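Only one chain is given next, in structure tokens, and it is the form predicted on its own.
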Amino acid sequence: MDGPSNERIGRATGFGMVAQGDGYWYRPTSVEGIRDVFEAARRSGRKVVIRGSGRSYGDAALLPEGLILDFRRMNNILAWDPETGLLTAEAGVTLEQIWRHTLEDGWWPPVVSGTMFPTLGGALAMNIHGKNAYRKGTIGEHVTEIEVLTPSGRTLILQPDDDAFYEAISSAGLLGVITRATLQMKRVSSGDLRVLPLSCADWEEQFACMERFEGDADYMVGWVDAFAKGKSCGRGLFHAAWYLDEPAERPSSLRMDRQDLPDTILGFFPKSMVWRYLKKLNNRWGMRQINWAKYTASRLLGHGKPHPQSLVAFSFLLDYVPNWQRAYLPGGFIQYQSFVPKEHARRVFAEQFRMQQEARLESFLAVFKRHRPDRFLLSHGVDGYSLALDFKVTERNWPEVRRLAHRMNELVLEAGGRFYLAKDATLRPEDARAYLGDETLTRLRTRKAEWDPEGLLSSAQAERLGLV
């Protein structure tokens, strides 16, 4: 393979679009070929940083002046069984190839986040976790083996009984490359969910929500208003959901074409343009009048009412309009998310809503999940609650988002929380280092010099927070 060239440089943006940099792309479609970028790492004296489909949302899959080890083109599902429900795929399959390659035969992914374009290789470098982690976890746990390239050249089948498997997964592409993987999926008799919407008037609803429901739902998750004040602070919608058992051997619910994200709005008006009109009102005086014909819209219209809603629908909601991220350009946002035990939880996110409404820099998007805890080298999980913010960023507003975040930074670490990677555009090497705890960072330089040696494995996000 050919070394860093002219032709190979492009630009690799973070999904929030405020974190870029230019880097030398390559596109295996082997394992050897992804030996060879290593090779080729070596012989240039520069790093490598692996990326999937860039879903993270700042700078964790970019590397400025780096290679970039882009493994979509490995995107081959290698064995399927429709008995068992045991896949196995290469690292560049994505989370929408898998469920349409096994919904059809009453399958669905275990654990999957808002969107269904992460590759699995990525899912599994971040841990990601969805509506369901109080009761599933994060996808680490269904997976029964993975095969992983290192960069001293050494291929390792690991599973749930090796401790490397912990540390693999979970340790954002800084050991290693996961190159396949073999999920156990969920067995499901229906494509759609039971959905039941609640309206909740402030923090105290929303939390009596999760605790009345998080024994008995399939899946939970609560939209908060981070502009309402007062008595309001907390106001929002909550959503349970529950697996449907149609008697059906094969229902209808299961097909492709039923659980398509239409291309319309009101069968008339294309989705693909949404964006242009979202941008509009991407500002603190339209988001505002949003959340509140949201919240309004769910006291007078939803709450109480059970309706069914198809898996792809519920689940991928951030799939809904097409580059709706784009409605935060010309700056970009950030993700802030924070997972806090449950006995500091209320106290947390109702503090980290006063200090954003001070600073006139309320989150547009605000999501509540329930979490459990997991046993993965950098866990983001706990025993409560997670708190997702989307801030705008711009170059005027920039320096102040970020002072912002490492105010709720403090918060967050004195109730003993941590934080999620796949999420991060503004931690601290302080930050990082008191909520992994020096074990965990001992854990993962001694596997890093075992695996990784030459220290060719990083990227932009690991060199900003001093992991590697």
The other form holds:
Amino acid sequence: MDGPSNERIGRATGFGMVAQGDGYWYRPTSVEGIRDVFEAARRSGRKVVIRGSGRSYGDAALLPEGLILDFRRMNNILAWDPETGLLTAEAGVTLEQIWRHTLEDGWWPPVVSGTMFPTLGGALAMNIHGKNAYRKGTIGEHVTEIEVLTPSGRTLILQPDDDAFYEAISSAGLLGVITRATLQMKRVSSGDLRVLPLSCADWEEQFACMERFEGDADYMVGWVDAFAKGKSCGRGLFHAAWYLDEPAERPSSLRMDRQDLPDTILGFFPKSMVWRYLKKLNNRWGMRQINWAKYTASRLLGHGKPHPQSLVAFSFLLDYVPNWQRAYLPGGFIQYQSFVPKEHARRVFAEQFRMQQEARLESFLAVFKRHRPDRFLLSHGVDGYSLALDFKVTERNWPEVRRLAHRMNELVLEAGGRFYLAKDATLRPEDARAYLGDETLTRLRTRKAEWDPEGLLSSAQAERLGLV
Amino acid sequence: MSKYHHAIVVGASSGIGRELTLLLAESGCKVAAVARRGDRLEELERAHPDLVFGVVHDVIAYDDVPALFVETTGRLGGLDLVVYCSGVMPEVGPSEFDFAKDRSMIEVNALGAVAWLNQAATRFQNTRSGTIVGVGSVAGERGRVGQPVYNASKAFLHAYLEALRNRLSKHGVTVTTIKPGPVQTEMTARLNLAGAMPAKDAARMILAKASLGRDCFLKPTHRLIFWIIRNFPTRLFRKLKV
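Rather than the form predicted on its own that you just supplied, could I have the structure of the form predicted in complex with its partner chain?
Entire complex below, previous chain first.
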């Protein structure tokens, strides 16, 4: 394989478009091809970053001047058994490919992110969660086997009874390359969910909803208006959802055409254009109005009235407006997501809102979820709640946004909370050390020394956080 | 503060290139200073040990450039600015036609620029970003009696940079041609130029204009004078001593 040259260089961008870096792109189609990329890195004295669809918000899938191991051509589904629901695929398949492959047989991915575009490898590297995190945990908990290629050249087959399984998954692609995985899909008899919207007047009601449904609902998510102050702080719209049982043999709700998201709004307005209009409103004033309008609508329409919604429409809310992230151009945005133990969550999240309002840097979109701990190495799971906050970034406000993030970190760390590498763009080495703990970092480095003694795998994030 | 973070300056050992290197480093930009004379580069490294590193290279070693370019951007950790300011102007008598001298000007002023800036163009076209600055000269505006090939080499550079700009602007790349008038440098020391600008001032103006993406003179008076010279009737121009 040829070494890094100007013909291979290209810009890699995080999903939030704040983090960017130029690297040398390699798109292998086989495990042999991946070995060649490591060889090219060795010969040129450079490092390798693994990249899937580039849906991590920050700098996890880029490395300035490094070799970018782009997985998107390794996207074959290798085996599918509609009897057992076991699916084996190369790591470059996307969640979209997976559900499209299995749904008509009555199977749905056990855990999905809010978008269907991540690759399976990326999802495992970050060990993603969904709106069912409090019941089903992270995606790694539904994997029965992975194949890992270490930079040192070994191929390992790992199962949940290996410690290394819990390290390869969740370690952000810093230990080895997950080349394929077998996923246990979830049986569904309908392509629809029963969705219950509940408008919440404040944090009190948001938490009450989560507590009320956590033993029962299959999915839960809360949207929060970050502009609301005082008694209204925490107001928003909570959704619980349940799988439906359809008695029919092959219900039509499982069909592709019933799941596909429409490409227009109200039948004529093309969604591909929406981000351009959204951009006009994408400022503090406009977003205050949109958040207010969404909350007001939640009180007047649909409150407490369950309705059916397709799995795709409910699960992949972020895909509803294509390329919505571009509404944040030119500066981009970050997502700040913190995970806080349940006994401290209410206080910490209310205080995070107060800090944003004081700094006049309110999050334009705030999403609230319930979680549970897991045993993966770089885990973000806690027995508690997470709050994901989208902040618009401009050249001018970036130092302020970072300062705000660092102040919010202190609250999270004091409460024993955690962070999530798929989202992170602002953590400092001391924050990462504090939430991960020395024992975890020692385990990471011990395994790294075994699998990647030359330190070939890296990322801009890993270098920023001092993980490698 | 400059908005550049990683720069290559070719021709950094003296004159405008040296001052550009120092100014960029003072603004916090990491600079790869490329030049033939290693001892001069060490001085620059000593002035800014964390930000400047020297790359010893003779710009006429064209075949070395592709590998050296990639290696240099690797050491820099990125690239958003490339400035080509290598240039030679040997003394040429009023009736002298010396091929060796003429060849050296074309090799350094023109071909060296193509070797380096083709690399920059390839990279920036692919990353859809970046700024290329070429230091030309007002001397490239007309063929004059004193320096036929120096004039021609700078005219070549101007046309080449204009073509790069036209090719690359749609990829989000900025290409700026700087046409300095007389500047106090080693190259011009023997000429005793009246009213020559200190190299430091020239460098400051070049950095201020780097993002403009067009042909730039450094002073409005140069723009006017050279507009007149460019449009001066050729029959009369040949009678002048300029």
